[in-house]
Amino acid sequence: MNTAATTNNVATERSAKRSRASTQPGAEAVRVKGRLRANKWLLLRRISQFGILALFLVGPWFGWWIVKGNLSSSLTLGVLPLTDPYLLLQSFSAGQLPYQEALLGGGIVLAFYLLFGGRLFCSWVCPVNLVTDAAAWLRRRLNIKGGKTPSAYTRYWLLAFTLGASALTGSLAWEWVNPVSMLHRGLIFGFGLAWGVVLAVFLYDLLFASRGWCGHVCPVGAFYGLLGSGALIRVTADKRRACDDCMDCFNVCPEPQVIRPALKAVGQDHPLILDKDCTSCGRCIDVCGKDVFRLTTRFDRSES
């Protein structure tokens, strides 16, 4: 009887934490942890995000041009050119020969997130990431359920499509509409139309789907997963014994398919995060009250 009742309490309390885990996830670790600690790897990300967008914003503000382009393209302190590859790759199916400097940029960018991780822009750099986060929280916080999340593949094939427009076109078909550009024009230039589309993106998460646009529908984070394959830094669930099956992580995690494998000990035997749609920002660690999460490389499968 008393093995009985000791069951349903345990499962009880876990309902009870999957249920507030659903609206403030990360509750427990404030407590645990504290505030700061249990916010650390979301305030580098935003200081980072922050940081990357004041460089390209104070040369048109101020006129301290330090970096002179945009995300797309841009040289900083006029020797540094860097280039999204996703933009060159554009430019190739259109035809269009890049400059020998964009080249050398785009090889530069190539290299870095080969090594560490494609998908690190998506979540440290890229402007968007501020906009679907803000739309993630609010979903939570109104408690809205439901609508209808695209299939994860949408991205690419859209990642298709605009390499084909290009070729049809003969011009850089994605640049058109790609947000991080239009965010980037909409904070120089003010109000328009980049700014509908900036809006756009923000209702598309909040209202229809969870998560929606980086996670099944941006060709750009499908590029850089592809990219990001075979990088270096990864997450491990390595005190995977100790969840206690709160789902705070797969509340938080933008890409929540690729924890139960490591979580859970689901196709695989160790606890590495090795899907290329892992973002590796960090949320999962910060959230979790027993500290199952951190960051490493991916030849560590040490599991504690």
Given for the second form:
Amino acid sequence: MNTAATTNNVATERSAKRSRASTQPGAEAVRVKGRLRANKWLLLRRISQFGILALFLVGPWFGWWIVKGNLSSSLTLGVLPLTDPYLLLQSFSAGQLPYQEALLGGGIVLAFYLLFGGRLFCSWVCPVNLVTDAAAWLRRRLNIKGGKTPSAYTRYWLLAFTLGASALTGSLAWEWVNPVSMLHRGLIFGFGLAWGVVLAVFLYDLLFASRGWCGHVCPVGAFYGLLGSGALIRVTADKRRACDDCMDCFNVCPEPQVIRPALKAVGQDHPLILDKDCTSCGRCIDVCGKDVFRLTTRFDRSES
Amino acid sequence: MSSQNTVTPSDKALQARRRFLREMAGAAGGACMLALGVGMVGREASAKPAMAIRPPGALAEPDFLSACVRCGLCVRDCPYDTLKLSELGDNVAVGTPYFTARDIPCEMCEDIPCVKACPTGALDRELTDIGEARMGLAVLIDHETCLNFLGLRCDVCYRVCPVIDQAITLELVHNPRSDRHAMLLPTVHSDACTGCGKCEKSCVLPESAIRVLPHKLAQGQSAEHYRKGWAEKEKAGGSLIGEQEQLPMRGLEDREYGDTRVTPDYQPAKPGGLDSGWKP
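Take the protein just shown as the form predicted alone and give its structure as the form predicted in complex with the partner chain.
Entire complex below, previous chain first.
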């Protein structure tokens, strides 16, 4: 009876530890590496996200017009045009050929993400990432489980359907509801009811689908994912032999399915995460107490 | 029985295929529903309300909606803060630029900075003369409260019009109320009105009697086959059916054709009472 109680205790302790680990991944990393290094990429990412937002906002707020416009299309310092290529694609589908400025701007953005990694947009630029990261954090904190997460293929279908709908309706179909552009435009030009759309995304991720929006629905992310499928910057699990299966990386990763092939050598030999869904957010690098991961290029297949 | 329990590789592949197909069908169905919903929202929202007027050079509404990327560069380069990007709930296609003339009208800048700023061509750069802009059409919509229609001299809309005497003229009409004054009726001419909205902005009434409306709302359309006789006559340099026969009018030989003046000995009928004395 005594032994039974002890094993029971141990079991509850273990499960408690596991649930704590899943609600607060990275606790070990904080202990080993210190709070700053255990949040290095997260901090850099937030600086990038807020920095880009600030560049757009200092114009309307203080009259320093470094960047005009929004993520859909912008003009930096009066010379550099940048345009969202997915928007241009919708415009093409709807039967428009935009002016050279928009095409040039789209080309620059296209080239950047082709080269460096499409979903860098998702984790380092997109304002909705802040919303869905918050939802994911709260979901872990409140230990909300379950829900119905749609298939990860939904986003690709939706990407195709939005282009089809653009062609059919002759308008930029996804822009009627796109939370990405709505949030960014709202922050810069003022919100109407768009708060509701953003809130809906937050609640959807929090209550219905873990990492549901960015990882399964958003066609913008799907587009950038396809764009960056051959891109340079990749995460590698080169010290995967040090992995102690704490699952912290799986818990924080917005696209956890991309880790397994590299970390556990399932379906591939090298430790490089080549999946196009990987957003290169670097959160796995942060939370790993064993320093398994690091950022590298797609040509670096070394293992240590 | 044992053969039932062993899973052969082909079975596994079959199961995986089934799972894949099921997942794909679910994803496609979900995405289709979402896209359909989006399409319906779009269709509803693409009806532009009358108060929202597009910037100068805007393509026709359907083309505009496919070319405008909702970046707001036109809004930023407008020196008068005329333009706004519509927000969700504004009833205008979300994120697209428009202005409300009664709030801030278009000042008709000669260099048209909003058109220059547009990177996609949703605002057409073919428009280089702001006088050619057709943002909407002013309509004197209320004849009952317009002060000039009451016989007073307001004329404010006429005087603020940047295309004065072309887009808005004052038409002299007899005032039947006083029987001795003229009414000067503000009259809009669609061939010159740019739809800038300065008339609507400056109307002195609490609710403007003159308003800028989208052309679709403000204008009718002549049928294809319709010809104006006088226009055709002018074009042909004379009547198309030749000189008209002048028929003799018995008892009226000393008059011109169409002269309806009464003869001096004409006695109008006496005002009738209950018994007017009239007999057949």
